[in-house]
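Quick heads-up: it's one chain on its own, the form predicted on its own, in structure tokens.
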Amino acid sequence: MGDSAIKVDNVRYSYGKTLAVDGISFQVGRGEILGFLGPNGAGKSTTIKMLTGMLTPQGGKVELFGLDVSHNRKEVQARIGVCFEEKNLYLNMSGMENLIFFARLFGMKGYDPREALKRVGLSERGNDRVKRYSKGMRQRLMVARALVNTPDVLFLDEPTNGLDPVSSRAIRAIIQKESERGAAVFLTTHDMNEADQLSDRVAFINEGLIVAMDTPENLKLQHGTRSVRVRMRENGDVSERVVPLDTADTGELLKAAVGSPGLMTIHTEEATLEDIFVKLTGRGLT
């Protein structure tokens, strides 16, 4: 990947005798959204901390924009945006004051937070103290704060956690806009539908190792089973049948189903990212 925003080369990290990240390597291009997926304890948080300069790799190398993160923390951190699941907002400040204060940390004088608040649907509550915000409102403010410095790389940990469907959709639209602007997005989430919708590629990490990395579509084709679910009504009873699409008698089975007077619905099915993760690792995402 010639125009990479993130390069990770054989990175390792242990907590005592516990190996958290075991020699992983990958790249993320500018404007690319990478879904970094795995269960709790798989190594996701440790990886993010090394990418953002919070931890120094015990082996291997992390580069952002061609800079070794371990030796250029200040320069790298000035060009990234971070939204962690744990919220570290100033509760006695207003939403506007939180964003202005954060902008000053980047040396941005005269920053106007109104546009950022508008993007996350908090225009009408910008002057309210954050301690009066709901969990979902605080999460939206965290996303706005991550965008203050117009980052080149955006790290998002469960960005729609606690949000209602409308707010979640708005945050996903912001993530896509940031990608279109050219920012690389490193996304961790337990919501496999969200990862599927947003990610250009996904990486599955389990026990400190990346066990698969590709586009969602390619992973489904490689590891999933294509099928059609047929719903029928026969003698007053409703039944369902799954017809695989890759067998010798698929055509005849589908022809019989479509020609049946009891046919109610017929639709294609594909493996989900969670199905594939369980298949590859033998464990779920929680």
The other form holds:
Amino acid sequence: MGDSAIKVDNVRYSYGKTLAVDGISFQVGRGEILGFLGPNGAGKSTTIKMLTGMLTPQGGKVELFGLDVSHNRKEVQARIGVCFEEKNLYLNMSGMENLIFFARLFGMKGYDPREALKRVGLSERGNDRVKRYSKGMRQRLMVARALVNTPDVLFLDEPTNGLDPVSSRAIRAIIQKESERGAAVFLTTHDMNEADQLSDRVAFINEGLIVAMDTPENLKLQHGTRSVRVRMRENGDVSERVVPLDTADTGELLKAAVGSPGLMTIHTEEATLEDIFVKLTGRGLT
Amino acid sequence: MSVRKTWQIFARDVAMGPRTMMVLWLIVFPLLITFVVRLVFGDLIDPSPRVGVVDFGSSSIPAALEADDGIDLTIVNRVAELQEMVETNELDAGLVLDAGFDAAVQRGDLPNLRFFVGGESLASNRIVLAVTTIDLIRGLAGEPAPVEVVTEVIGDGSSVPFQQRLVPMLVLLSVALAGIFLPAASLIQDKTTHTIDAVLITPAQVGDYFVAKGMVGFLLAFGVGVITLLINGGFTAYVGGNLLVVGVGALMSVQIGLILGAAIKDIQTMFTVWKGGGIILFAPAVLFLFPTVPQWIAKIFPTYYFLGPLYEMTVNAVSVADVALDLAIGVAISIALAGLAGIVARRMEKRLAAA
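Show the other one: the form predicted together with its partner chain, since we just had the form predicted on its own.
All chains and molecules follow, beginning with the one already shown.
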């Protein structure tokens, strides 16, 4: 992790008597992609709102680029890009008009919306009103809008939710590029594969607490079980068995399987992030 | 607050106005309502009697007809042209005055007078023109009228025509609809589509956003208010004062619109509030329509403080100085409402973030 772009220290927030975020702390470095995962109601949205200055923490402190967000809200907001889950675009305006309007609000002189539209594959439809866009096109425009100010921190809330594979891949590529440019990316998603592929680290939040935070590989190593799935044909029947890799007789079992004339396939298996989340919290992500 | 951000949001809303059905409706509405009122209460389907005159001499009758406000006079050069205009109902009637007509009448001769009446003209217009013409000729001859007509005014002699009393109501309808509905509906729409979240996460502040919405509402409310006043003949010699009064009305309406827009969740609730609360807005204008009801009651309602001055200026042609106190109260109410709108705006921002 490089310099800290986001620094969250013991942050709390309650809605009345309902505790949404219960003293979480973490840091995100410049150029790092943090996958922030949790089920609905876990505290993801409240955390994002505190990080982006929409909500003021009731305890603790949030700093972006060394600035206390509570006291420098507009300065911080000038340097971040937010892609909401809700596709809150101006439907009566064209894609280009939407981008120009927001670029002006960010004070971006000389902003070229055509370049941004090209980047998200909307060059041909830039002059069409957004109400004529498909869901995927709107989502791509949302990402383009979040990038109008070349943000230092990018907040993406379910950026590929419900998109076709091509659109999803395009958006993932943009996220990678932004990270390479040096932007910190705070990504919330329900898509475990996406989090696994994109994130340098992932944080699991549940009931307002971060229950685990590490690289996907480390989390799998620490909390998952490694195994090998062996498929064999014996006496005309096909059978499967899972051989754990961390037991005393693993070597013997594997040796027997490999030496068997009925061996059909052998695959290594590792736990998914979802498996780990379930293991840690006792609940699923949806 | 940032002037630049406010301007950018304002410019966006103005540019998008023509693409918004509500904005177009709010512009068309005053024209439509004026048309309906004039259709119902006269002057659109009940024009003044129209008479044409061909004068081969220099009769004093055309000048006398010209001086009559209730008659539209057209001077025609040729008899054939006059006949054609009457036949085609361009004119209700036509008079041909031969050379020396006045002198002949005064000598007691019986000169020939050709009087064309259009077959399609209104009976009332024919009677008015015939009686007026006979009366003028009798005046030339110096004859006394065969009967003495005693004019007796029934009812309040100081009362003004109903159509004129409607002018403040029409202006209020235009100004309030545009000033209240546009900012309120725009805010509510931005909340329901969450575009407001996207704007407020930029360096733009909620104050920039509110002022911009208010400016758009003011621009439209003031514009349609002036148009309504103009097409209803409400402008007096004190044009600056007339504009000032409409401006105060627009300012007050916009503040109400912003407060409603910030507080109300959806457009259905907005319509419900409009229906229920409309009486508070329109009460003074309704009271002006019924002069027999004690007029002080109107002063209870905030909109009186621009409607009262408007009524006095348009109906009684008073100057700004004569209505300065009421107008000052109107401005004070607007400022107080602006303060309230500011508080409501900040609460709305918090509520949106916590949603």
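Numbering follows the first chain given and starts at 1. Basically, rigid core = biggest C-alpha set you can superpose within 1.5 Å across the two forms. On a predicted model such as this, the values are computed, not experimentally measured, just so you know.
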property	result
C-alpha of Met232 moved at least 2 Å between these two forms on rigid core	yes
Core-aligned C-alpha movement of Thr56 between these two forms reaching 2 Å	no
Core-aligned CA displacement of Val258 at least 2 Å between these two forms	yes
